[in-house]
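Below, in C-alpha cells: the form predicted on its own, a single chain.
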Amino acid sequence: MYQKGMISFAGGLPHPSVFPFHNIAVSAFPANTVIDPAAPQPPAESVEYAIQRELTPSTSYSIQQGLQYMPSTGMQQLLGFLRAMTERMWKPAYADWEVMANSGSTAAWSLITQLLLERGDYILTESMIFSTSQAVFIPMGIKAVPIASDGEGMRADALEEALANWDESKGRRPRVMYLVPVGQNPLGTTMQLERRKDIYEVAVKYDVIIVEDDPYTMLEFPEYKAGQPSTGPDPDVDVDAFLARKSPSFLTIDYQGRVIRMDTFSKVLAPGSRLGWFTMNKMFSERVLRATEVQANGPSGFSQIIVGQLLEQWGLDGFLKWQVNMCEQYRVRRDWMLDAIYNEFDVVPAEETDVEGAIGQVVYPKGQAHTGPALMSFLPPVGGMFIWIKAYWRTHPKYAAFAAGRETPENDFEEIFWKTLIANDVLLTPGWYHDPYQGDDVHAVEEAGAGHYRLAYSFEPKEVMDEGVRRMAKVFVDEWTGN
C-alpha cells in the first residue's frame, strides 16, 4: 500500500544493502547478428550493459529492483516492453487485454490447468500432444480428447463432431483446450488463419477456453524447395515482411477474450531463462495474478533485469530482427535435414502414390521409388524444430506374422523398431511418447499397421545430422528389403 507521508512497519521486505552485487555485467551479441550454422561462432561486436545497485540514467533496471519482492505480475518495465512487442505483432481483437511475466511455458501452462480443470475433466488436444504438457494435467485425473489432424493440426470439422456427439455420462464437455499452432510438437504442423478462424468459432459455439502455447511462433519459414541448393541464412531480412506473411495468433480473431497466450523467450533467447508471459483478458489475468501469488510468486528477478535491459538495449524493431534472424537458423536447419532424406530415399509427393491417408512426401529405398516398398510418409515442416514421421510398419515382410493376436501390434513394433535403431546408434522420439492420455485403460492406434517417430533438427550439425539421417536409413531400408 502507497499513501504520501506513510511509515510503514508493515511489510517484511528484505533490506537491499544485504543483496551482495555491486553490478551484473553484460556482454551480449547485437541484435543484428547473423550466425553461420555451418560454423557458428559469437560475434566480434558486442552490446555492453551493466545494471547497476540503483537505477541510473542509462539503464531501467536495478539491482535493487530486480532482486526485492516484486508484483507477480513481473517488472513494469518488461510488460511495457511486451505489451508494445503484441500491439506490433498482433493487435488484439478486443481492448482489455493484459500481459503477465511468467517462469516460462511450463510453469505457466502448469498454472492454467490448476485454475481450469477439475479432477474427471477432459481437455482437447491435438492427435498428439508434448509429453511435458500432459504430464501436468494426468496426475491430476485429467484426461485429453484427441482431435483429428491434417497437414495445418487440429481440424475443425473433428472439433465440431468430438463437441456435438459428446456423451455427457462420461463426465462433463470439454471446456478447454490446448494447442501449439505453429511448429506443433511433435506433428511439425503450422496452423493458418482460416483454419484458425474455424476453430474459433467452433470454440465459440460450444464455449470453449482456447490455450495457445505458442514457443515456435517467430520461427515460421517459407516452404522447402526439393531439388534446390539450400542457401544460407538471409543476412538482409525484413522484419515487416516476415511478420506479414506469417500465421497469425488467435488473438488477432479473440473478440470474445476467451484465448490464453502463452509466449516463451526459450527459443529465442535462452531456456534457461525460465522467462515468459501470458496475453488474456483481465478476469484470467486477475485469477492466474492470484494464484502466482501463492506459489512461484513470479519469474526470476535475475532474469527480468538481465532479459529487460538487453531488451531496451537493442529496442523493439531490434529485438524481432534478431527474432527473425533465429528463425533463418532453423530454416537453414530444416534445410540440412530435409535434404539429407532426400539424398538417401527416394521421396515422391503423397498425390502421387497409392498410399492411403499419406500427406505430404512418401518415401521408398533409394531407386526404389512406386517400384519397392513405401517405408514412411512426412510433411516437410514450415516452422519450429520437428519433423514427424509415419513409417508404414504394414508393408514390412515381418509385420503380418508379428501382429497376429495382438492387441496394438502397431506401438509394440514402433517400440521394438526403435530399440533397433538405437542398436545402429541413432535415436528417435518414438511416437508412443506423444499419444494424448486417454485413460489407463485406453490404448490408442492412430493408424492401423503404422507408427511414428519425430525427428529433431534444432541442435546436430550438419555431417553429423546427415551421418544420422545415412544411419536412418539404412536400419529402414535393411529391414524392409533384407539386404
The other form holds:
Number of protein chains: 2
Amino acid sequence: MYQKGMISFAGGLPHPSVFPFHNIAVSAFPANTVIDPAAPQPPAESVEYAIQRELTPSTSYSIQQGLQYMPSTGMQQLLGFLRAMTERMWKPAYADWEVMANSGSTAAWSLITQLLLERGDYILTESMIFSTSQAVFIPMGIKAVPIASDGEGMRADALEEALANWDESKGRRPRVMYLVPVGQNPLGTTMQLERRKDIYEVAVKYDVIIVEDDPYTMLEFPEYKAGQPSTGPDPDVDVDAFLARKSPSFLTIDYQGRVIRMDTFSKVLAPGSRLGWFTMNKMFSERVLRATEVQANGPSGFSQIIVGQLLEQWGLDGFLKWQVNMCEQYRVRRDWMLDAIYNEFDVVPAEETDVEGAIGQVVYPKGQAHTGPALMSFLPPVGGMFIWIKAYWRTHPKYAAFAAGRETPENDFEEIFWKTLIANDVLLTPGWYHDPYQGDDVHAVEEAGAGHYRLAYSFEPKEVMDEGVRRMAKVFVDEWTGN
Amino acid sequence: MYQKGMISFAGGLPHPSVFPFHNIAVSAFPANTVIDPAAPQPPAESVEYAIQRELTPSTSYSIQQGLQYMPSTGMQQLLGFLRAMTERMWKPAYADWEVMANSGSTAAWSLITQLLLERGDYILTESMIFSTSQAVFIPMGIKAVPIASDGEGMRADALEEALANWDESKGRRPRVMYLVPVGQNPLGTTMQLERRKDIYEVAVKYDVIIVEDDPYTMLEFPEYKAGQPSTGPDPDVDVDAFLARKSPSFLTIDYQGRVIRMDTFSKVLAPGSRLGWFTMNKMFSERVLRATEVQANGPSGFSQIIVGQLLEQWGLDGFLKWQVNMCEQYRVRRDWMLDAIYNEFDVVPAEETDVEGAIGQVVYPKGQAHTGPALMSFLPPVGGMFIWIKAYWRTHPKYAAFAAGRETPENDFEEIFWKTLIANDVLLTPGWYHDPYQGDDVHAVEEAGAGHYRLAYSFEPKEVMDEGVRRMAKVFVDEWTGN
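Having seen the form predicted on its own, the form predicted in complex with a further copy of the same chain:
Whole complex next, starting from this chain.
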C-alpha cells in the first residue's frame, strides 16, 4: 500500500545496508564464443561486468535490489529481456501473455502440478516421460495417460482417441497435457508445426491445458546425414535462419491462451542458475504468482543479477547467437554418437526393412544389414541430448524360451540385458525408468518383444562415445549371434 | 551407479565447458564490520575472493561444480560449514542429525507441509502466525489450532490442554507443530530454555513433530532498558558470551529426533540468497531429499558458491561475529522504536496496572499514566524485527456503542482504526492478517474488546520511526480522549 508521505511500519524488510557485498565482478564469455567440443577450452576473450551496491550507468542490476526481498515474479529488468525474446522467437498468438521467472523447470513443474491436478486425476503424457517429471505427481495420486508417439512425439490421432473414448468411471477426463516438444526426454523426438496444430486442435476440442516443457528448444539441430564427414561447430549459423527453420512454440499457435510454457537457462547457460521462466496467460499467471509467493518467494537474487546482467551485456541478438552456438555444440555431440553407431553397426532406414513398427533406422550387426537379426531401431534425433533405442528382444535367440510363462518378459529382459551391459562397462538408462506411471498394477509394454534404453550424448568426449558404443556393439552381437 | 572403467551414457548433464563464466570475483565486507544504523555506510575495508572455473588453492568452490547439476542436498563444502556451526551453536541432543540446504525457509516450509500434512489435518501454531506460513497450508485443506501465548510464545499448559482434550470427531489429533521461537512474527516473543523443555515434553507425550522455523535466531537481544540513553551498536560483543546467553534451539533438547529445524541466510546475509538449511534426523532428511529432488533440484549454485566461499573466507568464528554484529544492528533499531513509543506515550509495566490480561507494558496518553485510558499494551521484544501491540478498543469512548449488535466488533474496529491510521499517513500491519486460519466460519477474537497491530522496526531510519510513532500517538490520543 503506497501513498505519498506515508510512513510504513508494515514491511519487515532486512536493512540492505547490511548485505555484506561491495561488488560482484563477473568475467564471462563473449556471446559469439564457439567452443570446440573436441578440445573444449574457455575463450581467450571475455565480457566484463560488475554489479555494485547501487545502480551504475552501465548496469541494470544492483546488489541492494537484487539481494532484497522482491516480487516473486522475478526482477522487472530480467522479465523485460525475456518478454522481448519471447516476442522475437514466438510471436504469441494472443496479446496479453505474461512472463514470470521461476527457480528452474523442476520447481516450475512441481508448482503447476499442484495448481492444476488433484488426487485421482489423470494427466496426458507422451509415450515415455522424464522420470523426475512424473516423480512429482505420482505421490499426489495422479496417473499418466500415455499417448502413442511417432517420430515427432505425441500422435494427434491417438490423443483424440484417448479423449473421445475416455471412460468416466476411471475418473474425470484429463484436462492437462505434459509435453517436451523438442528433443523429448527420453524419446529424442521433436514436434514440427503441423503436428503441433493438430495436437492443439484436439486440446481445444476437449478443453485441455497444454504444459509445454521446452528445455531443449534451442538445441534443435539439422538432420543427421549418415556417411558425411563429421564437422565441428559452425560459427556462422545465422540466428534468423535458425529461428526460421526451428519448430515454433505452442505459444505461436495458442490463440486461446491454453498453453503454459516453461523455459530454463539450465541447458543454454548453466543448471546451477536454478533460473527459468513461464510464459502463459494472465489467468494462469495470477495463480502461479500467488503460489510462488508462498512456496518459493521467487528465484535466487544472485542468479537473477548475474544472469540478468550477462544478458544485458550480450544483448538479445548476442544471447540468441550464444544459444545457436550451443545448438552447434550439441549437434556435434549428437553427430559423434550417431557416427559411432553407424561405424559399429549396419544401419538401414526403417522403411527399407520389414521390421514391424520400426521408426527411423534399423540396426543390424556389422556387415549383416537385412541378413542378420534386427538388433534395434532408433530415431536420429534433431534436438536435445538423447538417443532412444528400441532393442528387439524378439530376435534374440533365447528370448522366446525366456518369455514363456512370464507376465512381463519385455521388462524382465530389459533389466537383465541392462545388467549385461553394465558387466561390460557401459551404462545406459533403462526404458522402464521412463515408463509413464499408470498405477501399481499396470506394467506397460509399449511393444511386444521389445525394450528400450536411453543414450545421452551431451557429456562424454568423442573417444569415450566411440569406445562405449563399441562395447555396446560387442555385447549386442555376442548376445544375438552367440559369438 | 559407479564402477571403475564404466562408460556412462546414462547421465544427460550439460557440458560444463559451455558454462559461460571465466571468473566471479566478489568484494565483501570483513566479518567484523560494524555498520552504524544511524548513518549506514559500507565499510572501507573488504574481503576479496574469486571463484574460478576450476578449484584453486585458495577456494573451496568452482564454477564448473557450482553451476552443474548437483545433489539436491546442496554442496558438501557448504554442508560441512553448516554442520560445524550447528555443532558449535546447538550441540544437538542426538548423534546422527543431518544438515541439508534448501532455497530459503518459504520453500522449505512449503515442502515440509506437503510431506507431513494431509487434507483435513490440523496443525498446532502459536496464537498468531506469519501469514505466508499459513497461506501455504490453507489451500491444502489444513486448519490451524492456535495455542495461547504469553511473553515467551506458546504456553505449554495450553498446548497440553488442547491435545489432551482433542475432539477426534473434528479429525485426527494434530501431529505437527509450527513455531517461530525467537522474535516470533508477529508476536515478537522469544522462548527460553525452560519453556522449550516444557513444550518438548508435551510433544513427546502426544507424539508431535516440532517444526522450528528460526530465521531470527541470531537477532536475540538483551532486554530493553527504558529510560537509559540509546547506544549505537556495540562492536565488542563476545560470540561465546552471546551464545551462552541466547535461547538454545529445540535441537539442543531433542533427544528423540522429533525436531525439524529451518535456518536461513535471509536475515543475516541477504534475502536474495534464497538459501537456507534444514537440521533434522535421517528419517526426515531422506524423505525431504527425495521431495527436493522432484520439487526444486536444490538451491541456486550462484548462491551456494558466493555465500559458501564468503563463509570460507570469514571462517566460522568470523561468521558468528558477523551475526552478532547483525544482532546489534537490529537491537539498536528495536531501541529506536521503543524509545519513540516511550517518548510519545506514558508507558507503565503491566503488573503495576489493573489492565486485565496485559503482558509487558501498558501505554497511556502522555502525562496520563494510570489516570488516562489504557490505550494499548505490548511486550518489548528481545528478538526479531517486530513489536506487537494490543489496542484496547474497550477503553475507546465510542466502542461500546459501536460493538452493540455486531458479531465481530473487535475485528471490525481493528479495520476501521487501521484505516484511520492510514488516513494519518502511518501504515501498520493489522492483527487479522496474522490470525491463524481455523476455517471460513471461525472469526477468532483473542481478547474481548481488543485488537492488534504489528510494527516493524527493521527498516526505517530513526527520524522516520520517531515521526511515525508521533503520528500514531496523535491518532490514538485524539480518538481516545476526543481532543
